[in-house]
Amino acid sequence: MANTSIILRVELNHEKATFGDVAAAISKAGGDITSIDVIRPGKEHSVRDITVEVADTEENKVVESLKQYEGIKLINVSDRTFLVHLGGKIKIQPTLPIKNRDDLSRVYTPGVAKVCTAIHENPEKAYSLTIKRNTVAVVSDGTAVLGLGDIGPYAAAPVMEGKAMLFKQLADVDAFPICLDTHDTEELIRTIKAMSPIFGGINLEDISSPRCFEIERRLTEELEIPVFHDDQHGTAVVVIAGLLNALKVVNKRIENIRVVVNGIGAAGVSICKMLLSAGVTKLVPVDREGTIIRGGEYSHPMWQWLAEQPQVESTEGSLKEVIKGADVFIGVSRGNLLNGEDIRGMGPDPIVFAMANPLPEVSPEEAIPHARVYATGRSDYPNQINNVLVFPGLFRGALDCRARCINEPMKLAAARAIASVVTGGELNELYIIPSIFNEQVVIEVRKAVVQAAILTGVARRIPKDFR
């Protein structure tokens, strides 16, 4: 269960209450007390903060709990989540200082023309004399936002602010949340190309299926700079990474698994076609309403291609049918899908990854006693697969190559790359994925890419490092 840090500000009348009757109302409804920072000391009355950790369900049953009591006053609940929020996470500085007239006719008017001129010369030149080569737009419509659905640009912009902390901290690239309040896919692709000039690359985030697929296949072929979905690719790459080393674990090879994959939207069908690309030649996708299989007739342009590919079985089923012998699991639908005995139905030393938020597929209780290696999306059981492994190294090495796409093979390069991190005496079913925090996740990824890049032709320039 996920658990929150609140501060109460507690006013306290001595003579009908004391601090222990706020501790044990704190403690009676669930919360943990981890600081108290006295705000007004008094004989008679005292202010107090006190900082509580309880699970998300359990807030206000600490909020009522207190008021119960006479004597303790509640003045103030403060969530600390909402406080880092507060203003917004993210601000623009200048990299120089203006301290007089001639600075300020360095950077604007009237010195700023004859950089204006250079460019206009030389389209080029934006790379070297703007902000261009290491900025990119994290661009959402809020239609998808995490588990919340279509919320909305407004509700969506917290989650593009935080996707642009991490793009700067991880990989020092600068990145701005763009949230268009529109539906409309021509809409949003005139929107973002319009936008473009400035910006280095586009990280589509959290906009709808199938939507998100035509955004993202009209704006790679009419951009000549990196448009990437991360909520597609990102989550393939990851998912391809802790792959690659699951199989090391079990001591399989990956065209001899049969992989059945769960919730055949965007990241699933993501995951499906980097499979394909990884060597993957027994797929069984299933959605809601039962397998995809080869041969079949879908109106979903993504479904229609997956039954399309030899590699997909032909076996119609429900999950629980076609999981039957299965060496792989990958699921990206909702929560408790499957139950232990599924799992144990499964081949041999199974490898589960239930990535659904915030309940799995599967237990880790049901799913741990029968599988080799368990995997989810959630930061509080091992092996989290968390695509913020991929998207901060791979814009930094498509920036640093001035990529004109980011292809298969970059994508590809980056799940190998990942996956290199966890070293031979490290790697055990409990560790198949290094930490979002590992600096080295970033070089790897970054020089992978630059590397697949070069060698398929879309890189534009050769880094220093590389030449």
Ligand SMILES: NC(=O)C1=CN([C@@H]2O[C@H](COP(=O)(O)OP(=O)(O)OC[C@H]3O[C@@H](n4cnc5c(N)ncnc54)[C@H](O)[C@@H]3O)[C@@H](O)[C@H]2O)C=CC1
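Whichever C-alpha set is largest while still superposing within 1.5 Å between the two forms counts as the rigid core. Residue numbers count along the first chain shown, from 1. Remember, it's a predicted structure, so these values are computed and weren't measured experimentally. What changes on going to the form predicted in complex with this ligand:
- The rigid-core alignment places the CA of Gly457 less than 2 Å apart between these two forms.
- Glu408: CA moves less than 2 Å between these two forms after rigid-core fitting.
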Second form
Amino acid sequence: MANTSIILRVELNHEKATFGDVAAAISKAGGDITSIDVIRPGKEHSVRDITVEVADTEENKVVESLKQYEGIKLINVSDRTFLVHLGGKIKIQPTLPIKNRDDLSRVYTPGVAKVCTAIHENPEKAYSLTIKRNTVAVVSDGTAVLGLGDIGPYAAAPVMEGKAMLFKQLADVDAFPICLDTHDTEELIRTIKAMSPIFGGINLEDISSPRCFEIERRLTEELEIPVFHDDQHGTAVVVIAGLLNALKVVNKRIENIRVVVNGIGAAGVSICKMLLSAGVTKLVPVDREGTIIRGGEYSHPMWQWLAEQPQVESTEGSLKEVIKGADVFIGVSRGNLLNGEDIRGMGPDPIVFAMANPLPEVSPEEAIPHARVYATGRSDYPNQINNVLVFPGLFRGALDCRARCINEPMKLAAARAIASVVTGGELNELYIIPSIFNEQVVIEVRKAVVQAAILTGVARRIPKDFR
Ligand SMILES: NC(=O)C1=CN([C@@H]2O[C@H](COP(=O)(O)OP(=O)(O)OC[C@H]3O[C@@H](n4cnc5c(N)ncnc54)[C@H](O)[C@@H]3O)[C@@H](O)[C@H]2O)C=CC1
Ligand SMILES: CC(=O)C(=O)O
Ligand SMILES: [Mg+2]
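Same protein, the form predicted in complex with this ligand this time rather than the form predicted on its own?
Entire complex below, previous chain first.
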């Protein structure tokens, strides 16, 4: 269960209640006090800020519990999650101050004109003379935000700002959140193309399927900078990384395993493609209506592509039927679809990646007794499989070598790099994937991505440390 942190401003009437009453009320309602600040001391009355960790769902219980005491007045409740969002989470800062007229005439007109002319004569110079070489657009239309669905471009912004923060903190990439107020595929493509001159790469985020496939395909074809749909490929890369390590734990080879992927949307399609690139020979894609089978006919172009792959099984069935005997289950669909019995019915030493947010396809309580390796997309259980392990290092590498695109070998190299950060001695059922705070992740992903870009001929520059 996810926790939240709230700050309660409480006034105590010392004749009627003690701080012990406050602590007991909070604890009875399931909250943990993590800090106390005295705001106004006093003999008869005092005011304190009490920071409380509480499960998301229990927040109101804490408030209600305090209200029952006559001598405790609740002045204010602030949610720390909201507090960190006040005014947004990123800002733009100049690289140098403008202290006098001389500075002004250099950074702005008239001096800037000769820089503009130089770029006009040689557009490549945009990489050395503007922010292009280190700047990525994080673009969403707000149609598939986390597991929240189509909540629109305004509501999508906190997620895009969060991704921008992660880009900067983890890989020193300057990322800018762009939330577009249109659902129209052509208009999205046109708008992203029109704004692309200032960016060195485009990270598409939380755009619903199947539109996301066409938007990414067209932008990749029509732009000379890398375009990457994070929910498809970031997820696929980190899943493959986790799977490579989980297979070492259970001592199985990728060529021999039977993999069920549930939810063939943005993430599921890319995961299936990468599983095939990585060597999986028995693949069972499943969506709402059951399996997508070899030889089947589908109006969804990516499902049709899957139906034409020889590694895809041709047996029809529901998820509960086809999961029987499987070595690996990967869920990118929605929560609570499977129970412990389903996991018990899988093959020996089953690997379960239940990644739907916020609720996994099978809960840890149900899965863990039967799964040898269990992972989710969440930070409150071990083995968090999240695309944040991918996009910072991947774009760092792509920008550094000025890659024209991000291709399959670059993604596979990134997956292997992430897996390699967990060393043989460290690897176990509860530790198949490194933490996002492990600084080696970005370093290794960048290195692997640059190498793969050079090898596949999409790098337009060789970074110094590769010469
Ligand atoms: N942990 C992570 O890093 C990530 C997790 N996710 C999670 O994975 C889920 C899917 O994300 P997207 O692929 O972006 O969404 P999407 O909407 O593109 O795809 C979801 C797919 O699941 C299918 N589906 C829905 N209910 C189903 C059911 N009962 N059985 C089988 N299939 C079902 C839908 O028909 C659709 O094809 C979400 O919960 C999302 O939060 C997505 C990306 C990254
Ligand atoms: C993690 C992420 O990008 C998502 O759930 O959409
Ligand atoms: Mg996303």
